[in-house]
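Consider the single chain below, provided in structure tokens and representing the form predicted on its own.
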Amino acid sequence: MKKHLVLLGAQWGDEGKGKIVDLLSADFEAVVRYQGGSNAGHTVVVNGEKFILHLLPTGILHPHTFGIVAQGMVVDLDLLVEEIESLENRGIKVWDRILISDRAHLVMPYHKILDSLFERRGKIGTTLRGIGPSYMFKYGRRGIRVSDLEDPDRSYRLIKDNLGFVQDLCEKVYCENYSLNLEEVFEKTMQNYKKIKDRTTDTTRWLLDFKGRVLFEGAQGTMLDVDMGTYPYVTSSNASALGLSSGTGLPPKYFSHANFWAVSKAYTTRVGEGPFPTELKDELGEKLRERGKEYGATTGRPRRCGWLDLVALRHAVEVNALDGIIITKLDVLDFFEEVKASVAYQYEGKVIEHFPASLSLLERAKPIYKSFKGWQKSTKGAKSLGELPEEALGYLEFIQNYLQVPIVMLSTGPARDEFFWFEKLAYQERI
């Protein structure tokens, strides 16, 4: 086995891995997240009770690892301290295992009012947390960094300057009202970093010295990555494994140590706008989403749901050089007399194999599915592939077959003992 694991989502987000990182994460030192921010959802079960992450590692709930907050995330510290002192609240103990990098961009209050207004005038179906006017601060070299907090007369010169300029776009552009207070945005920045001053370090360094396990969580997922995905209708950051070096601060081969994985439903979600080419607009789209439970753990936004598409799948596999997937929620399928996984497109009389950039193409490309015979018995708490029905197990030899990666977990309940590795099945030729 690779000393190390890269655990991604596979689709459009929502995909399960916050329970997969918890449980992976007891045969890891250290967890990193290294992209995105309180955007992100991760929802475990731990002996029942109930646990929704959005900046700390999924993997911290384990005592014995370690939490880094790596420097391609944009931190909301009133949500991060919140976030740590509920845990401690908990009896989890946070703050001496985790590590925030100091040069990790800060969301501020002000990138939120930008959030909001942006999505007013033209809709993507953000969180509204900020995200996106961070990241965009960051590379229009106007965003704030943790190390910046270091010196206060620096970091109040820095809020003073972007305080005025949202101002200003807010008021002479958008013709909108705007209020945020200098002195209690300064106040209150200044009082969280107190808090987590003593947590900040330069954690490239620390991962480079590092000697033990490194299991590095995605967030959200490949096809909202700002390059790969369905842009515009994307995340603010590369979700895939394309954001690792830059997130992280490691060399590329520093990851040749390890596996990459990734994360897929047995059907297909999505969150906001964007094209969905299996997307269920009907009665069937809405069983999925009341037996899935497809409600948005960050915001309780319905999900919109569908079959399995494959051909997104594939392009996930691509683009991260997967070497292993991992399926969650093959038992929400379990009571539908057909299941279906779409294995190309149609679009103007041609068929389409591979996951295109056009935005148009995809609004109107029509899927080609592969029916499969429901199984319509439960596979819930299966613990073996002889648990299984017939019928579920050549959907998933399916599945396997037509990516041409192997199956390595199935997760069968929400509940971290809820799963079984999965052995390898033989290949057959590619679909």
Contents of the next structure:
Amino acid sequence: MKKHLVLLGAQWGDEGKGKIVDLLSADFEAVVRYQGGSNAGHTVVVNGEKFILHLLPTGILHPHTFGIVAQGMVVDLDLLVEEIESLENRGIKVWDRILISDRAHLVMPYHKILDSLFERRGKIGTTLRGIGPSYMFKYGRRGIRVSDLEDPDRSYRLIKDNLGFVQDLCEKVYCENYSLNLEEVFEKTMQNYKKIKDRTTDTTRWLLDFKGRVLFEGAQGTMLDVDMGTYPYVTSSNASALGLSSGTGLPPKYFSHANFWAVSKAYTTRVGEGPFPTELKDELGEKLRERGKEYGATTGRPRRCGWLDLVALRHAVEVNALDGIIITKLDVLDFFEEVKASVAYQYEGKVIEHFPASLSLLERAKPIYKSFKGWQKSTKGAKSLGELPEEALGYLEFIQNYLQVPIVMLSTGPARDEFFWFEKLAYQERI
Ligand code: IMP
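The form predicted in complex with inosinic acid (IMP) is what I want next, because the block you gave corresponds to the form predicted on its own; please supply it.
What follows is the whole complex; the chain from before opens it.
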């Protein structure tokens, strides 16, 4: 049995990771988020109460866990403090269990201004949470890190310099009005820092010393990874397993003690712009959206919906070297007469079997589908393979055989206890 677990999104985000992390984290002592920021929206239902977490690791809802906001994240301090306080107000103690990396970069108000400005000039369909601009500043070496805030003079200088830079960019390059007050931005940042100061530390050191089991929680999904996804229609971090080492500061070898699992819906969705070969722009897509309640947890935007894209999913299996897949929302397909999954793409008379880098190709690729007879019976709340209709089992077996990776679990509804393990299929090494 491997000690740690990495849980990733296998698609374009919104696979239902929140619920899965929540239920699995009962067996782990620390839960880590290591990339992205408040663009994520992880929804969990506990005892009928709904929680949506944006910045905190989802496993923090279990009172025995430590939650780590690791160095690869970009942190909006306003939202972080608000999220912690809101959980505290709902009776979940967080302050004494959360640790924030002193190397994490901040999302500042001017990053959100730039996010909107860039979106007006060339639409990616971002969450407008300032994520891309914050990573731009990080890699452009003008970011502000949590550790900078220990020194108020230094923080003031950095904020002043960045505000001037953004003002020039907005007014001189983009000819847009700009208004942010230096004193206000500085004061608010320092007020927030005061609240989190005692909880900031070198989280890499902490994890290296920690003897317990750790669950690493990916945000977004592999197809939104800045390197392996549908660039430039991606998020600005490595949302696949590639981001683990840089995002935590832990050496790659550390993860040889981890199982790698990823979550996939039984169909596909994405929000924002970008190629989506199996998208259904007709009433079937509409039906998936309504039945699956496919509206963004962070922005409320309707999600684009389509059939399962096995070419993209196999890409995720390979990039992440997955040991197991968890399937969610099979029940959304319950009353379809026919269900489909793409097994390759067709482009200019050629059959494409591996997910390509080229956007031009992806935009024009036509999926080659395998068709399945619909089961037209409810699978919601099923507790074992024996309760699934034969056609649904056939669909899952096909997915497993195509991917050459075992399905380890099926989630059968939004609540913590609506799932079951796949005992009969190959996977033995369950946690
Ligand atoms: P950003 O991460 O806000 O810059 O947005 C870049 C792209 O990633 C957009 O298409 C967003 O819709 C998408 N995205 C970001 N976070 C999530 C998420 O948590 N779920 C699904 N899509 C996301």
